[in-house]
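One chain comes next, on its own, written as structure tokens: the form predicted on its own.
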Amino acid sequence: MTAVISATGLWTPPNSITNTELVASFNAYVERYNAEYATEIAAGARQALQPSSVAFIEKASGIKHRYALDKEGSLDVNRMVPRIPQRPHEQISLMAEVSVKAAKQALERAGRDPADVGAVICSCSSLQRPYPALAIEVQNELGASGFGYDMNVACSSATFAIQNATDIIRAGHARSVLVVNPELCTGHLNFRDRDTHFIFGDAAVAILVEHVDMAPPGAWTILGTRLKTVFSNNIRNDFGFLNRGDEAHRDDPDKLITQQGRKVFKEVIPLVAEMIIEQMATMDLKPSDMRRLWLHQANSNMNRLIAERVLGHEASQDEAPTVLDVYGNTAGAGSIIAFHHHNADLKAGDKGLICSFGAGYSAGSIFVQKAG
């Protein structure tokens, strides 16, 4: 391969919410909801809301915390949306701005002017808008040359994202390509749902990806990639423009994100442990040569089961480190904060997988090696 991830860079919100929070919150609203419906409840009418709990939300996903655009919007029973003024058109963008946070932190690690920037790939499970690009926004806020374009695949973004930008470079269409991956989960969820509420946090990312000439001290060789997908129905979202033609479903649960946990549970994780275990034997690598798998932060139990099946045994914190407790799910950024947080301590040689998985189904593997 031709390209190196060079730099990573993090922006995170300043709020924070715990389990403890989110639940009483919740649980709020659920007390409410069955005092109003009360009589219809007792008929057999409507079904009653059940409560949740720390212990649930826990033992389910591992999560105790995230990080929130805003809190106090999220929280509020009288809402449970997160409040976020809309900005005028000439102002930079919100998924622009914390992109551009990000950009900047790990174009400054790689010691990289924005102008030596070729190409800007903003991609994430959700965009703000359909156009203007905001790559292209991020692309001249920065300063940056080239030309921009987004993408939208999900939980898998960020690793398809760096598929593209080593295209991109192998093809001499750019030797500096930026990857952005703006996570602003919070807006999409829906906080009055027992099963999804407490999955989602917002972050953003950035991937510096580059031709291997350009690359820094500490760079990763990127050694192989692979994309795969498979349909299905069971993680969806069906917000979008069309909806507004259908003012009867206009504002159903569907048009936030909805997921039947169980059959994903069950379904990604041998799709995903297969699609690895199949690249490794066609690049020649062995489970003990896999130093560090840097999985999506969806979910503790998929990353506990996924990494056995590919590594053989149940993996350690330092195989497999987890920042989804953290951080929450943060879609397509959180293998890249896991692999932001804990690359440093690795050797010269060492190798590690960047994977991430989600709706579609997608998923994405990006085999690296540590350059010397």
Ligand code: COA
Contents of the next structure:
Amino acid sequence: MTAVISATGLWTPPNSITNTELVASFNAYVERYNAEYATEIAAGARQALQPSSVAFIEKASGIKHRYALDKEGSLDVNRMVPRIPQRPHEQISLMAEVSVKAAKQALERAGRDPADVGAVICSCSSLQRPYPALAIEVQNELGASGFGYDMNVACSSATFAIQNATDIIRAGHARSVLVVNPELCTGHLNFRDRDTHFIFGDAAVAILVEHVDMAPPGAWTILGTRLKTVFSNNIRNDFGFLNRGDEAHRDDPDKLITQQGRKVFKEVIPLVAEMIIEQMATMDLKPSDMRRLWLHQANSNMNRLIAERVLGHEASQDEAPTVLDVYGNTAGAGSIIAFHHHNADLKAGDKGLICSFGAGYSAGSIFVQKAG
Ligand code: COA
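Right, the form predicted on its own is done; let's see the coordinates for the form predicted together with coenzyme A (COA).
Let's see the whole complex now, leading with the same chain.
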């Protein structure tokens, strides 16, 4: 056991959107669309749009509100896209800025001088630009040393990066590695799509992974990690730099997130539960050893079923805390937000699991134990 999670940090935008506000905006759009195309709809040449509902969202997902970078632009029926003004090169870029906010909190909590950080990994489901790497901008802004790079594993971005950080420490390339996971999900969310408009929210998290010799009080030892990927088109975002080569399809809805939610639900539950159970057997861990599961926050029903398979009984909120109701799905940040809010009450020796899952498919498990 070489590495620990020394501390975590969290940033959220100041404003949040309730289901009622979101549905009011969506349904105003539907009404307008159906009125505009009434003749075509009546002639059967176009399909009428169906309204969204608060009751459906809460029952199907467990989400009640989500933080949003630009509430006004996202809800404005004339726009339904967050307003994110382009910044000059001299100014810090938005994703680096929110990463630095989360990172400063993690560093402060660990009592760590930023200059002692030897590597920065920025890992998230959508990167603002291909280069220069956001991680290098974060490294520069904090005054960290060493090196930085970006990576993307969709909703498993944070857990995959924690394993990378652990490997960096184990190999001796750095002793203190800062992982930042800025998830500005409303930027790739289609607020005009009834199937997905309610799912995502914005947040950034930071995880300070360090050599066990540097562990501050309250640190969590990383006992073991396990990553798994299985290709699937069921959660997909085709936005990319090659899109400009085909003007006819550049702005199609598949350039934002699309998913076959029901298929994802059915396929991901067994994939994740089996991965966890196999890894527990490898590490000689019994269900009763697992004091808490900090699961990816995509759907409360999915989490209930995964936790039940892993623990062998229905998990309480204490055993598998949910933050989905407040934050929505924040992609890679979800399991870390659950960990951030719900780890301080555990005692030395308690074991738990941080687990993410999502597009790819990808799934990442980080088994941890509270240090003495
Ligand atoms: N408001 C009201 N009704 C809606 C709706 C909305 N916003 N969206 C869909 N519906 C309707 C559908 O049209 C369907 O109607 P029908 O039965 O008449 O055909 C019905 O509700 C059920 O739709 P379905 O898509 O099957 O719902 P669901 O129970 O599967 O819930 C998700 C949808 C997306 C919440 C759920 O599938 C899910 O969370 N899946 C996992 C997704 C996931 O984890 N993704 C990972 C991302 S990291």
